[in-house]
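In the block that follows, a single chain appears as structure tokens, in the form predicted on its own.
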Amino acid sequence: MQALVAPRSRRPPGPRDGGLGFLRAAGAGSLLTYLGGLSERYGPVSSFRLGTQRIVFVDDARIVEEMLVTRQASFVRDRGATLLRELVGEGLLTTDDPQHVVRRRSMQPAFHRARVVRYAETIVRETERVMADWPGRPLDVGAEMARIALAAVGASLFGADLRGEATRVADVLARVLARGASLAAPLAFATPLLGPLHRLFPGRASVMFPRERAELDAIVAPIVRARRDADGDDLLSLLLSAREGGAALDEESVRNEVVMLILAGHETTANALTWTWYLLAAHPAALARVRAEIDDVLGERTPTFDDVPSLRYTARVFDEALRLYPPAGAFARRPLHDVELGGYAIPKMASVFVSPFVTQRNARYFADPLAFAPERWDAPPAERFAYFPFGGGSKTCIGEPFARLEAILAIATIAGRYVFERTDAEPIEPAAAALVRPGRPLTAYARRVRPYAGSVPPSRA
């Protein structure tokens, strides 16, 4: 039901600057700290002018809530799903409804229970693959988590190694990175020039990112071609064989979805993983605290998907550890018509920002926000949305059930094997504001603490 503005509704109050922080601060990778800023300086809502769209950035769990759930309908994705868009095309990720609820259908089985209960063990030894080679040198955390996370994916989803591809990954989405942070604010002013430069290069499926997306279709054409000609019930598998609309998905909606998949179903959780070590490291009480739930509950055998409601306070490590570090450090919304938020007036087609890495450090929803807390978890906040880092409402992150499951399960593996012995102790701050990555490498020796139990065994003592 559309929102009529109160007629004493008022504009949001915020920085009279023509939007020059916020370009700042985009430029240099700090926009987190410029949206904290707002809430600190001019409360919960705030608002300014960047040429002549209108900024608003909300920090507040029920407003939050009241957009991505209760009002979703009144709301569209923001231009940040445009630069998206640019590398993954059209898709679950980068379209609104009714295309996203129809995908969304096609796609949701294989994030059904049944599904990811078989998911476990293949997270698990995929697991155990990659610490083989641990002992004996220095680690990168950040890259072994996300070769787990990218093996996990692959084998998972789609029935497909990808442990050779996480070097190639990572290298294209640090490129994509890279620029996006250049892009990002110009998009604002720039987005109406993407259509005909579509049509001035219509071969291209990006005309931002083309060698990084050829370079992604180069890794996935294989694996979709592979999977049509072999039985299956994956994701790809669903894919290939989803109706939308009457009609089969065509090879582009296909690469698009898996492209997605590779990269937003590794990249977050190899991330949230990474962070999780990075707090364990620095509060050993924590980590003795998991070590020993695990000799409780798993003893010196693997985790199995029945062991992971007993893992009670490995869950809260890894919930905490997403309070503080969540996936996606902001992205916004788009109101199809005026709106009131919070009691102030919203024009239509505003970029409202909400930010999951500043509403979970406020000290209105968290006593001691900045302090790692696991026990935390054992009474959720008050407000359901102070809490939010995979989304909310009909564009929850699909693979959710898959990340939680393949976190905990990885935790697990690892830490009833190994402990991680970092090879400095300097705190390390996040990079960017699109994705929360550890701002430069977690690097650690890797120190067997028992018997290696496993299904494989290590490459060397």
Given for the second form:
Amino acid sequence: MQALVAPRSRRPPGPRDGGLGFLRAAGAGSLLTYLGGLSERYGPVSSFRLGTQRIVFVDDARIVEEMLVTRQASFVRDRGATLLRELVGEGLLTTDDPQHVVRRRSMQPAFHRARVVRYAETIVRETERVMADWPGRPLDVGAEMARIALAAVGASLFGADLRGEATRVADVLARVLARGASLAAPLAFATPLLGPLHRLFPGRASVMFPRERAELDAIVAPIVRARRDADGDDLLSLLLSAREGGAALDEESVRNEVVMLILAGHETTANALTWTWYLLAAHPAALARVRAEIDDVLGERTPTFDDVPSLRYTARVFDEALRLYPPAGAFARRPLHDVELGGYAIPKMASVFVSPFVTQRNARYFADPLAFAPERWDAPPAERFAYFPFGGGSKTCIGEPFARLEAILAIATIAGRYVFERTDAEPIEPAAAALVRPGRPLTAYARRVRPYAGSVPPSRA
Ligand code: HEM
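Having seen the form predicted on its own, could you now give me the structure of the form predicted together with ligand HEM?
Everything in the complex follows now, all chains and molecules, and the chain you saw is the first one.
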């Protein structure tokens, strides 16, 4: 009689180099290129050993959906969250259930449609303020988009003017990213050391980025203090009045969330906008269509929330920019128990990477995948998770509605007044680390194409 034993599933194929290729790529900031190569060579599920760890890479829309949505209860955040926690502390972006669902519930109302509608005016005003001093000087477009995104997040979510802090925040972030890139791989071995280190320095919020965390706290603490003393109607007020398990959030928890939202909420959108301008500069026909749409919908006006549904081609341009250059290029989960993915056996606590950057450029899902073609969004892709720039499931980006609104309004506000003329025509490659940033600055002049007709006079900006 034949035994009714399920056939043991196989381990996914992959390199047998002890993780050397991965370590080298992570150190050189080319993690995504490496992951793309794994998929090409070994197929949709690949894996290798790194020390005692098993690292798995998944480049398959259905399995991504399983991990992020259908079987999400079997997965928790991976070590990237440990690194982030060092900077932003314990909070929505770094916890798992049961805490995650409680905090998400506290913060979600700030991102509901009714609130987001009110952010539109703020976003347009902040965009106008930043762009008022553009003419006549060469711009680092990425830095200008970061100024806009930071100002928009600060004013909309915290009622705070963060325009003057853009350089400080960018500087902290650059240092963290540089150190984070070199630490990410060793962290695969060193994570268990962080607990004892924290016990050794109990007063320190961060043992890896103490200076950077202190600098961010210096920006955020006065904003939180000011709001404690005066009522408001934004995300910060929600956090201050939230009750979790019957108790209010302590000062540090509120500060953690504000620091996290400032970082998660501005760097991503700023990169997406920068890539959008890069692509539009290289595709004059698409830029002309965006401008024609703006002329048609807005005429001389600046946009409002109600205009957004009519800016359909502009939205497709942004979707396509997010496909080719998704700001969150890769992220990872760990299974809580042994699981099977795509017919392969994945051990408990393996690091399982997914990559919007790699999957969204896969020819299995997108025809001519490297071409910039906003028209492809006239029909959505057949597989829902062939495109997941904002993740999915219970940990999907809470800021997606805000980011989309901000992007469309900023593109329409800017393109209604200026065209960017690049200072050189050389291609810019992405720094293909976990964050997809331009490998070198996109520099351009903003040439005015229409006399100023906005609501904020340039002299007040
Ligand atoms: C184009 C812009 C953005 C992109 C591409 C993006 C991408 C992502 C992705 C992929 C995740 C999921 C990560 C994971 O599952 O491990 C995420 C989570 C998150 N994002 Fe965004 N994001 C953007 C803008 C924003 C904005 C504007 C905010 C806030 C104002 C924000 C706040 C967050 C938060 C708080 C989380 C964690 C959510 C949770 O775990 O419940 N993001 N984002």
